[in-house]
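Coming up is one lone chain in structure tokens, specifically the form predicted alone.
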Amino acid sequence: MRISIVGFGAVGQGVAKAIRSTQERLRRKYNLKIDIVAAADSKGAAIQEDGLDPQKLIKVKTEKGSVAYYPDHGHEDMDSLQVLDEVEYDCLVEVTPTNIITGEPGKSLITKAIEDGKDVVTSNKGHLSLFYKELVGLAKEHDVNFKFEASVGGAMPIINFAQETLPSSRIESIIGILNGTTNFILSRMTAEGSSYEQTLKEAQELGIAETDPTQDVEGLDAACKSVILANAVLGRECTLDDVEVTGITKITPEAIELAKEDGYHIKLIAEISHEILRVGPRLVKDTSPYAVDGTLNMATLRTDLAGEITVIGKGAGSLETASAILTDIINIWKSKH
């Protein structure tokens, strides 16, 4: 399978690492050989019809700042949309930064790939939380695969799990922790009694929180993921505007201590049902599945036949997110062979 990776930040590099480390296993188990025929970032692209070297791609990106400097096959200032016209590929792996205002550039890249008859795998939440119905409808119209397991929960399996493992059940609600950064902050505040500001700074120093953590701490990241789950799993038609959102910035050490005294933790909880769509701080019992620590994500799916099923996994990290992207690529391959 020939893939084009557009967006070669942490997740794009994680995909390259995952492909390199699983090459032999994929060939033995699925007779699948993945060739990265194009990789693009904001400064340009690298293109090679018979496949770029994943290790060399990462080395060039790390040392020179862009895949555009890949030896003999780099193209400075090449636009990402142009890349899709310059190389023959089977599947677009779209891992550009999340944009919750316009969904770009991801939306245009995915639209072009689908209209060109290419399969698409993405980890991007922005366009999905704004234009889910449009993009999924376009993929159906052009009879291509459009997969996005990595957009919710990183390595935690939830979309494919709900759609493929639980087809006999009606899923009535999903309640969970969908943002690793806020869970880390709240876990540390609970364990250490530290302030929000102190703990955020620690999370930034550890690389867990972004320099601008707004989307995480204001609950917007979890809200985007909630929209995706509401559409993909519950069959609702909604966008980011439909979510009631409250972040964690006003939670004090005193509030956390009072909760602890009564056997509770404060967590940023997403609640998704056929009637409710909201994200906000909630009290959870310290003995419940919701009392996970660190950057873990979790979600409980309430069903009519199977009861409650809880999934837990790492919600962030380049390799963890790449594992979900690679799973989608493998599933596309299996559906065709």
Second form
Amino acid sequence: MRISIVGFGAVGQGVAKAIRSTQERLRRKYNLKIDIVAAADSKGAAIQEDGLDPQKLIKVKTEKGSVAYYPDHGHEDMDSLQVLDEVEYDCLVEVTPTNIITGEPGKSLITKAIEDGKDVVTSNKGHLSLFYKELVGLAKEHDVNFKFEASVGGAMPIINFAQETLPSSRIESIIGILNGTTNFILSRMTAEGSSYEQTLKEAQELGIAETDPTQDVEGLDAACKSVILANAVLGRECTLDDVEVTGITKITPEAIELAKEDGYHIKLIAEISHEILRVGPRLVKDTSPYAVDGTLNMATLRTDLAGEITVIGKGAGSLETASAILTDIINIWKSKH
Amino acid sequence: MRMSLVLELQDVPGQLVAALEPIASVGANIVTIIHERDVKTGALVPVQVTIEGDKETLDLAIKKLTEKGIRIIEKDGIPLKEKVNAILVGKISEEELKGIVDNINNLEGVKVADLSLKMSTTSSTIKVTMEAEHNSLGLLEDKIHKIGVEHRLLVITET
Ligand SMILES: NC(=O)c1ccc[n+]([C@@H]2O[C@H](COP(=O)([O-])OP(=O)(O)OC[C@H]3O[C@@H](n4cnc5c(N)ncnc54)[C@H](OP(=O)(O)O)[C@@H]3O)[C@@H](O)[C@H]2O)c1
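Alternative state: the form predicted together with its partner chain, after the form predicted alone:
The next block holds the full complex; its first chain is the one shown before.
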């Protein structure tokens, strides 16, 4: 299977690493050989029809700042949309930054790939939370696979899990912790009694929170994921505008202390049901499945036949997110062979 | 003696049988069962059961039901109350707080049972503990969030 990876940051490089480390097993188990025929970042691309060397790609990216400096096969300044015209491939792995205003550049990349009849796997939540219906509809129309397990909960299985493992049950609601950064901050505030500002700084120093933490701490990242789950799992038609969002920036150490007195933790909880779509801080019992600490994500699915089912896993990280992308790639391959 | 209970059950096959089992296991007689499917709220349905036995048996039945996590929302026609907590954060004066408490107390079936207050230089944090009848819970949640918007407070309620 020939893949083009567009975006070569934490997740793109994780995909390259994961492909390299699973190479032997995938060939043995599924008779699947994945060739990275193109890799692109914001400064250019590397293209090689019989496959680029994943290790060399990562080395060039780390040392020189762009895959465009890949020896003999680099193309400085080549636009990633053009890359998709320059090379024959089967599946686009779209891992560019999440943009919650326009969904670009991911939206145009995906649209082009689908219209060209290619399968698409993405971890990006921007375009999905703005144009879910349009993109999924386009993929149906062109009869291609469009998969996005990694966009919600990183390595934690949830979309494929609900769609493919639980088809017998109607999912009534999903309630969960869908953002690792805020869960880390709230867990630390609970353990240390520290202030929000102080704890955010600590999270930034540890590389858990970004320099501009807005999307995480204002609840927008969790809101994007809620929209994706509402559409993909509950069959609701909605976009980011439909989510009632409250972030964690106003939470005081006093609030956490008062909650603790009665055996509660404060968590940033996403609630997705057929009537409700909201993200906000909530009180959860410290004995409940929501009392999950650190950067972990969790979600409880309430179903009609199977009762409640809870999943927990790593919501972010280079290889963890790549694992979900690779799962989507393998499943596309399996569906065809 | 007879006792009438309203239980709130998940609308899933097997739930009713699971709820009746502890009643029968302590030796209480089940006199009637009325499944109120049409007053379903979300995935939950109220089921009215009338049971019979001596006082000890009936008490034991209630204990067993509670242990099994089955919610009893009414006993002999009287709604049972539940404790609900909410935390409010923001700038708030004593007068405003009084107004909020009155506002909550004016809701049917709801009473503020306890208030804890912690001040810091930038904002106040208030924990409100309320007792509410089961069928006021939805209303209460809405009300508390409206109060939050009105007074520009962060409102943290239970999941
Ligand atoms: N990191 C995680 O744990 C995680 C988990 C789940 C989902 N996600 C999602 O996965 C996506 C990628 O995340 P990430 O952490 O890998 O982000 P990242 O480290 O910021 O990498 C983004 C990559 O996209 C490239 N890029 C930006 N604009 C581009 C353009 N116009 N054409 C081609 N490439 C472009 C960047 O190029 P330069 O390198 O040249 O800047 C960079 O290589 C995001 O949508 C994110 O929300 C991430």
